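Heads up, the chain below is alone and in the form predicted alone; it's given as structure tokens.
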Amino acid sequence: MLSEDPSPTPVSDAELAAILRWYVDMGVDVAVGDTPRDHFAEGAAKAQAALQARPAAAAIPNSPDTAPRAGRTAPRLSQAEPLPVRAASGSGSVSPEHALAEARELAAASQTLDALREAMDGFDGCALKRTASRLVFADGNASAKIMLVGDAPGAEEDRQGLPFVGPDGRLLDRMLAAVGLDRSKVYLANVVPWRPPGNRSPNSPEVSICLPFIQRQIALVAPDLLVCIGDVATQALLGVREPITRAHGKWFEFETETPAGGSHRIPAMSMFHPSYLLKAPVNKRYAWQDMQRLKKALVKKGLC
């Protein structure tokens, strides 16, 4: 029979260091308090009371605007309805129209990359930058005419401040290399800024909210060849509705701006995005064929 040790196994200095990483990367980042709470039983509690108070409430009489109606319910927020953007300094409420006016005005006021990343860094109308360490603006190559846009930093991309540098920009790279590119040669930013809690993907207001930056970013660096990586950045930027799994491969067309007021249609092709490709590693071979067939765009535009 095994004799059990009721004494705790002793950790280690770098066994928490990796526990509290791991919290961290899954989104809790924040302490709550120093002492444990019981909250069931603090919400078992107060639904008790609330209970007990019903009665008193139930002997005041409906009035004709409070009366219950048959078959009535109360109003619920659709999936597709954004909720309001709260602003970091907690000085109330934005709602998200006011945060997309401003986004939009300080984007198209932007003349320059460091303008821009001044502006974007100053802008508190996303909710997603009370929770995120920085902004994660670019890496690369500003003139660069390959342009690579993803969804939203990760949790290694939130602590170093650029994009795609944790395990998906490492295949990234790699994929990068297959057809004779490095980050000298391309620039990379995200539809997103700021990481989204517990790397889930941005959500609609949140993509709406930032959407604005992006494309004065694309506007500003001028790409030849812009690759979207990933269902958000492909649906966001180039209004594709269809799933990656049938869009990958594709090319398309993105729309900006030019310095004289024109508009410019830029090549866009969409990719699958890195991290779903090691989630999923047998698609590796799509990804392949689409480098393949990017590798054969900038040979025939004479970048590569």
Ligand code: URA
Contents of the next structure:
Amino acid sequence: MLSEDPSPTPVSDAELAAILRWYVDMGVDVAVGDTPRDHFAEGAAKAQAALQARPAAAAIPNSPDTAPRAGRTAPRLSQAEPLPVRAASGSGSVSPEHALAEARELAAASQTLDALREAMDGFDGCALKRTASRLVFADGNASAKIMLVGDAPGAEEDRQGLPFVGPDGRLLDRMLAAVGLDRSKVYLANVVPWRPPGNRSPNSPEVSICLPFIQRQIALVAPDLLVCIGDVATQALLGVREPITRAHGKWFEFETETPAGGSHRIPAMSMFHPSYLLKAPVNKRYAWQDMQRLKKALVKKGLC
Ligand code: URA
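Switching forms now, from the form predicted alone to the form predicted together with the named molecule, please provide the structure.
Now the complete complex, all chains and molecules, led by this one.
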């Protein structure tokens, strides 16, 4: 018979350091609680509970679903019912189609930035929400005429609940200062408001599901000028397919809604993401030129 070993095998400092390094490499780089928590199991349980909480179709008189149909053996899921977990879809516990439809509905119904923030906070259709600590909605001045949009929050943003407050943000602040701007003169947000684990880029289902929110956020801020920071924001908001190495510094147009429900176009510039500039500082000279172009446009519009 095997006897239970009462004392765990001692782990050396070097082994502990190797385990921690491995965690960080796997994207587990933030300690958010004292005990482990399985967010994925929680999402699956929530979806299951929502399915069970729905009244059975048979209980609704005259429901088309109660009418006998030849050959029907299993109940059909209606449009409004949550579908089973689809882990790789970016939408968490519901189908991507349902998540996108809900995001569009919530965004369209939000008449103020506060209402939009609340709607986003209550939205469970993006799987990233489960692994992030909190929603990162915006920073800066909501009355600003210049709005900057990045891709998604990083570790520091996730901790503080504010966009661009980590090393990327510090470089962005210096770039803004170079053209006489600071956070009191701009409004900052991200395409995806929840941190992707391990600081990876958000994938395209995650971007698509969150797109109605950032589009609505831009419409509610109603800036005169939009700056897309990096590839993800440039492609998602401007539909630009060329890489940022070619798109940066160019002017595009972003079509946004007016408060009256119409649409209008605002000038939009694409620029290098500060995280890229930190890794490839040789490109800072191009970023400098782009900031000068931005300044010229601001002066022309009387915004600087
Ligand atoms: N990178 C982004 O795109 N957004 C942030 O908020 C931080 C880093």
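Note that the coordinates shown come from a computational prediction; the quantities given were computed from them, not determined experimentally. Numbering follows the first chain given and starts at 1. The term rigid core refers to the most C-alpha atoms you can superpose between the two forms while keeping them within 1.5 Å.
- Superposition on the rigid core between these two forms places the CA atom of Ala14 2 Å or more away from its counterpart.
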